[in-house]
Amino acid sequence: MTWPACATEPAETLPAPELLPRLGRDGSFSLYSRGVEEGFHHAAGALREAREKFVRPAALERFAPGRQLRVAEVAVGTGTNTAALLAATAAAGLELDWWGLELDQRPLGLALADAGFRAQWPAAVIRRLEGLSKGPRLRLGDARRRLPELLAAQAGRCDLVLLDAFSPTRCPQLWSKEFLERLGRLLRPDGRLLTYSSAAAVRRCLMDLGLDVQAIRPSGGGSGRWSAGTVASLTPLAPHPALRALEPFEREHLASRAGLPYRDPRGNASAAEILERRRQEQQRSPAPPGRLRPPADPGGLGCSEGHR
């Protein structure tokens, strides 16, 4: 997660928000941000979320052992997604060329200082994560300002792009049409953008940018129609157990006012400004109101329009 790119006031006027340790239902380490009033992970657990929403739909089996995987991660947070990917690529015999964008170093530092977090991973993963946390591949600062540097070096070269910022209603800066367009430019033709978000505004933006969009299936416990997140690619996504096509009710929802994008044309608007712009555009829009009614989520990791 990235802060204060998600704040409503200039960063220099804000104190660092309080970060409260949390444990998910799977026992994994997480945090809650008082500044954003949102948790870093689903209550089911950070470890489960990382594996279900980022590692599994990445379909690492697509790559032959020995292949170098180039990954860009936006909002590194506690480093759980990074660690899960490090462990998975090592098991698959893949090399990882990782680049991250993050403003606040504290969440990763708190995770690495936590005995429970460290116990979740092999020692080699912790050593690599510690190295990345101090190295030049972790670009610190507002992701909107640091992304052009990454594009200059990695445009069209990334196999995976991970987007794990706070939810669109809390941090619309990192879900705007303009930011998503730049993220898409990092991808190889067969690369994948992965996110936990199932928000109509995010999916519609990705589709309008010409990407093939599919939903992530919950790995267990959730309804088959429920979405655990979103995968997008410049080329058609091959069938995979972790993915499914969007349901008719989801596509209908994209055409509603809920599908109108977050806009940040100059790349420096506050959350409040972006949300107000979208509210006004929704009021003027002839599109029907959003009335998404997905099935109940019986303890899985599904996300509704309003949650993450």
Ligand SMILES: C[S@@+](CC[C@H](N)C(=O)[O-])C[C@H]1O[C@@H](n2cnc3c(N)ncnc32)[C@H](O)[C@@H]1O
The other form holds:
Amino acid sequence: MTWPACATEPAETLPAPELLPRLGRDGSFSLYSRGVEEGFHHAAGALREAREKFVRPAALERFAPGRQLRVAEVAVGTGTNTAALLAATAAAGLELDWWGLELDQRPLGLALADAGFRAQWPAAVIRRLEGLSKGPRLRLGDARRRLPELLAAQAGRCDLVLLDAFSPTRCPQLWSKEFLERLGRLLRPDGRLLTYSSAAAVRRCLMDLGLDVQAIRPSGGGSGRWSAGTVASLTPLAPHPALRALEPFEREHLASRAGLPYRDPRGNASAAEILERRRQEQQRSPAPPGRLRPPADPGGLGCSEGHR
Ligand SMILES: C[S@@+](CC[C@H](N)C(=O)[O-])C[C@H]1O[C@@H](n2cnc3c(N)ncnc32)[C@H](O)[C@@H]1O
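Output block for the form predicted together with the named molecule, input the form predicted on its own:
Every chain and every other molecule in the complex is listed next, the one we just looked at coming first.
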């Protein structure tokens, strides 16, 4: 991997790259952000995560071949979820009508410049991803600022909304009650919002918005109690092997202080402001403190709050 912007500078003057390439346990390409101090994907691997937390619970088999699938993706990053969807929709005979929101162009550029990433996908998927990376459907900038444009054109029309931001404690801007409410407006009545996060604050917000909320079942490893993320829909979700109802202990957790939402009423607060506001609300709240997390999920994709 080379760092194009720095390639000609003497080694000693190279700034430490903020985005570090890394491989997941499945050998797939990912990045680690030094700025955020968090990986882009679960250590199990970007590819595995894309398939298990986004593609499988999307239940593409619901759609007849030839149908156009409209998808809005928040936090496109390396484009792994996009590529996985492109591959899966092509295999299912569906046409993908894709829109993406992303702050930073570099992750997708780094992925597309990486031989290992390119080797993960058929040439047609890479070509399409390259096209999307340069096209108008990838809306660059703060997703909070770009979302209204998407809503103006796509409100109530999306089959899938993928939310893959850094975890709520790192990037609460994209998990606030206000942002989730706007994202929900993108959905068709039978559309699905999919996220890797199982955070109580996120699930409770989605439930308070009137959505049916279920847990994503990890496909390999982890016990039945483990969740690999969350799916929400405006209409009741049909039973599916990738989904399960929330367990009583998870519902109880939603009613604790952990379930208090991140708030960003004006849509322009910093992460620090949102976190501090929530900390103060938690201190004042009569709700019980959040329960301890279940034990680690060795080898699986399960996680209690969605931290990577
Ligand atoms: C966990 S990574 C996304 C992983 C991605 N789905 C993938 O497959 O590589 C989070 C992404 O959110 C982006 N991001 C951070 N803050 C953002 C914001 N306010 N608006 C839009 N994107 C943001 C980061 O640039 C980063 O690419």
